[in-house]
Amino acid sequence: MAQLLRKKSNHAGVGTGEYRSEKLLNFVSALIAPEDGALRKIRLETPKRGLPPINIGPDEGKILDFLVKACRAQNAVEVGTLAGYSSCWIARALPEGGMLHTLEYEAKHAQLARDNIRAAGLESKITVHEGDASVILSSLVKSGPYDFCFIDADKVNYPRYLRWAIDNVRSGGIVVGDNAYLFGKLHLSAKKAKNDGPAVEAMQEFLSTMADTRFFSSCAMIPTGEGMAMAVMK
């Protein structure tokens, strides 16, 4: 879509002169979020290997890179590995000696992620844990506290993963959740969302907790296509 797009807002104090075009967005992405061959191969090959094309894109990867470096993370956790694309973005942002523990339920996905991580030369910075996230997270407590946590997995369990992060991410650390708009259904009631009702309730609880000042000092939503929510631990 090459035509100029105009976004309007109903929020007081927000201007209506925000103009974006596909060419502009592509230009910015190429400028600030370039992929090298290893990252591009993971992203493009993932669906060809029979995995769903649900990984983040380069723009979201660069956001993760920024946040990891902003909080000076050394010890990180990712819930939801898929083929390892986001894992590589996070690990590359970690300093030498840093470690990312990434969790994947599906054996096929975990094995492909290990292969991709090895090909990217990041096996010394990433440990892929295979199995049920709740069990694995319990075992990772002893390796904490953590500086950064990225949640991009089954939506109904986002609140559970967030509670773990609250207990195990240090003060000043950052927690991030992808797909926070819940594919455009976040604002619906569980009844209207029908089959997605449980996920809607879970994501609404997740975001309410992220905005809870008892646990976090600041919370924000980056309006990516899927919505990326983030919060700083109090």
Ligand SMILES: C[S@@+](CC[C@H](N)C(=O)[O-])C[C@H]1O[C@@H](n2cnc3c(N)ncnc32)[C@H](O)[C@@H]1O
Given for the second form:
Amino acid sequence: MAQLLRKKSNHAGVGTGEYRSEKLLNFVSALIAPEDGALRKIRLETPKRGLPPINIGPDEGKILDFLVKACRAQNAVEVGTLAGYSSCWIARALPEGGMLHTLEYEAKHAQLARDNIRAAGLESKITVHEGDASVILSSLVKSGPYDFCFIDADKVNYPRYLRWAIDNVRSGGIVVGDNAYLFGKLHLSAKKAKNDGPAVEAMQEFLSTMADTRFFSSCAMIPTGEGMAMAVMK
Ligand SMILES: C[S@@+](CC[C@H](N)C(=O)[O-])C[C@H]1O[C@@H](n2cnc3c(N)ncnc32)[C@H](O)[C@@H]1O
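Now show me the form predicted in complex with this ligand, since the one above was the form predicted on its own.
Let us now look at the entire complex, which starts with that chain.
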């Protein structure tokens, strides 16, 4: 965000001002979401190792830290590991004896994640499961219930991962989904979204389920650049 936006929002329900500038956001990040060397190294090295730079950022990592602690999570699941950046944020927020099960389809990503997790000294708190999340999640039922679930993988399967979370996250536990704005296309019709139509439909279903009070007592969107949706299990 290059310049300070002073326009009043015309979106009903949003506050009156938009004060976020790049300098202000950097100031806040340095103040409340500092990365240590291990985290910074993972984030900066990931693209150098040939992986896409699609990890969350430090501010989003700090949000995960907050949410994990807010629900006093001990047993957590993450769908979509990449190089383990978000995994390390989540695991560090868990108490001693806590465990994060993180799921990754790509062997190269899973291997780098294991190396990064070891380098960060978190191997006793994180298990990397390699393979298709839809398959691995079934095998993780027996290690539940879970307190926290972070969904950050293939968008078309978000509704499927959420259904699993509804069955396996305890009451008062928290479910989080990243990229919930679907790269700015969330509000489009599937037809208008063209190739992204299936992902748009999936994310719309995901969000409407998160907002369904039969399953969740509260759902909200953290307006990060990508949109981070979160909900508390009923
Ligand atoms: C956005 S990245 C995850 C970023 C990570 N959470 C972070 O912030 O550091 C998504 C990851 O999900 C993985 N993925 C995609 N489809 C998957 C599936 N069906 N099962 C497991 N992992 C999958 C991709 O290979 C990729 O590494």
